[in-house]
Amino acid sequence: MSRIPVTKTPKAYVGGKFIRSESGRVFPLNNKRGQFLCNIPECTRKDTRNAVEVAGKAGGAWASRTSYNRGQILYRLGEMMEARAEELAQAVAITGAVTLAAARREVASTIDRVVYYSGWTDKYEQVLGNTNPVAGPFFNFSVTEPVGVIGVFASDSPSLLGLISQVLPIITSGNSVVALASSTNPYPAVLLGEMLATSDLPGGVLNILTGFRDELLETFASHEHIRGLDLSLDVDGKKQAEILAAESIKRLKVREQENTRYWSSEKAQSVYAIRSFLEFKTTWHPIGV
């Protein structure tokens, strides 16, 4: 009798840990052809709270640890993607959407980024700060902290390297990220979290959920504890977060939906991309003392 394959059952990654959707509920993920490749958990609003509740707990430890540490961190990461490139591939490639040279190079693409991140963490300070001129026996230095926990919707379409683009400068200044990955291809993400899960970036400071966006905008526009968002919205979804985030005054950065051309640019990567998500602190200082 042929042996059954053990085939693998995806699951969303909060806090370190690998869940299950509070509510018990999955989407079907399916191949090109239509044909069924496993059920993905359908995350609800109960499942974005609580990833949000342990993203605040992480958050502070993370932005408290020396910038070089943190770049050390996500190098890591980059160099276990590298490891894993021709398997993050296959996740890339696995509903037919794209082939598998195209997914190839979108994985390159990704751990570039990853590299191209962590090096930034020890250096956006210099840039971004600034110690400012006054008519006076002052310094006056302007120092950039983290906002806190940040929402985000990655885009569609590249699923890991939209994912990867917009969460990377968020978590490279010390916020927390809770980020639902995309709808029609969440695999990579939740190839990701594995990764993470083994990874040396402490537990809550990224997580990832599946499910869809119509379900968590409100919650993810309208909760409190949330400081900012970078959504992958459509024009309706759009006016929607714009109405909620006004409520908490968040952060709101609204992408609609930008194709694999532009997350595979030089446009797509910048140190500015750090400061969307930055408060700016003055500091007076008595020259002399």
Second form
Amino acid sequence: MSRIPVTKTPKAYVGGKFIRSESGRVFPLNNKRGQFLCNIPECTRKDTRNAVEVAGKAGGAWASRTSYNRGQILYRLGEMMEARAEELAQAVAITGAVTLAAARREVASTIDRVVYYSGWTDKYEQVLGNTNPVAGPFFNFSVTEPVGVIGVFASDSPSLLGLISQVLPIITSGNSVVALASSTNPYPAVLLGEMLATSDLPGGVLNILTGFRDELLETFASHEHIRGLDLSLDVDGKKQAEILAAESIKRLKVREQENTRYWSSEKAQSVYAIRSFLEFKTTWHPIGV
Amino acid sequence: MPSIVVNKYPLKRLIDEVGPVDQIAIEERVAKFTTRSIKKGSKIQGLNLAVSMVDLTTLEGKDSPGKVQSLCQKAQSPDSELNTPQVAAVCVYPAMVKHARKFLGDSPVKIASVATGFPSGQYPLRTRLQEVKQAVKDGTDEIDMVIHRGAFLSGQVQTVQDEIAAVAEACGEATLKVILEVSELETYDNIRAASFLAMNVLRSNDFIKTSTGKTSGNATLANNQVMLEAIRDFYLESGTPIAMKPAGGIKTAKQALHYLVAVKETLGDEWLNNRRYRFGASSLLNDLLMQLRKQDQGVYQAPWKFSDASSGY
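Same protein, the form predicted together with its partner chain this time rather than the form predicted alone?
First the chain shown before, then all remaining chains and molecules of the complex.
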């Protein structure tokens, strides 16, 4: 007996909930041969605003967890992904732009990257923070603090590894993120949302929107509540981002490399990626008082 | 001949007199209010109107003259960059009235004081009236009283009405707002009945008000609508216009616009001013200002640019 196919409706992941775009708009995702796969929500500036609001609310509690606890939670995300690795690989390969074998390698690297950063949560402070030598009877410390809500445009390709490599170092230190998934293949990011929902990561810390950079760049770059941007962008977009981000004095990191070779290399993971979205606070304290 | 059955339970009888509320219809009706598209010019007008209707409130145990001073400051000049109207009133505890009067002087911003054993109302009538008189003497323009819900629910509706009348008399020149505390009245029928009970002894432009903000339930579009319709029916019947104040839980500009839509479509333009409609709120004002600045400057704003955000996140 033939069954009626039960297909999944892809949704964005905002504030721990799966949402459609408030606009109700969608765009079709097709495979390499042009066959229709599914409709992806086309998120708007209002969806972005809502996501920033929940990210702002969730961020404080996330940052005030112990770094050890943040590590445990991120490691659990790795566990959730490992259990569904094959499903993720199918999602990465869904459009046919990469082979299933390559997709499996990408998923393995992605999970390793999650584990890598989960290990850093209680260690980056020792590496990046410092007691500074000063000429006087003072202790002088530099300690780090997360910056706040960070906007991310994920690399178009590799669709999953790029997203995770940009987002993980940011949330490791207690920032929260509003990320726009790859627009050429957002499907793995949609699936990632389901894993985030079961990973103990508090809702709102990592929000994943789907849609197009052209439409959302202005909102991401000008929104005053967003304190930093990590954007995969072309040259024209970069210029626009720089002009708008300057208005609200945002940190801006623009990436032009959107290729698998870069993102799967050792260069793409580092404690210095965490440093990009940290604020340093230096304290002077008199000795012997 | 069947004799006319007069319900022996006073609350039941009151509900029979004023008519019941169709719960499904009300909830469907208010769901529609949230679907109106309000853009650009009318949005800015609506937001400014909402600012002018805010009763900027602080009702905490930790209130101090200093906090009331900053509240008064904010009430008189909500935003330094925008040309917004002043808010309608500041709403404080009776002990803070004389401080508020000192800071506001003869400013058009009014002072509202909660009184009559706020928020429970479970105090002897004598001391409740004493509170009202003292607050009026200290210079309050408006009194927000609570009704005795326990008496209402147990059927002593006459007692409740007599108490409201006594408080109205004690108010003298001051405007009276009667808080029904709708979350404790349990049904829409009771809310409508309590509205009529109060309106029957109120003066023109006195208010009925939804909530204290101190219980789990707050103003909703639905209970606001029940009260607006009661005001409409009472006005058509008696010609006395009664004002309305929803309070508690109205935190966003979007919600405020929904409430204004309800007023416009139920009572009309006559009620779209701060003489006849108010919002009791503390955090609403900042969201209104945030949206007004968004309209003015074209970019989404950060919460820490407004006075109540304490964290940098």
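Numbering follows the first chain given and starts at 1. What you see is a predicted model, and the numbers here were worked out from it, not measured in a lab. In this text, rigid core is short for the largest set of C-alphas that superpose within 1.5 Å between two forms.
S.K.: So that I can tell if Pro137 moves, could you say whether its C-alpha shifts by at least 2 Å between the two forms after the core superposition?
M.R.: Shift at Pro137: 2 Å or more after core fit.
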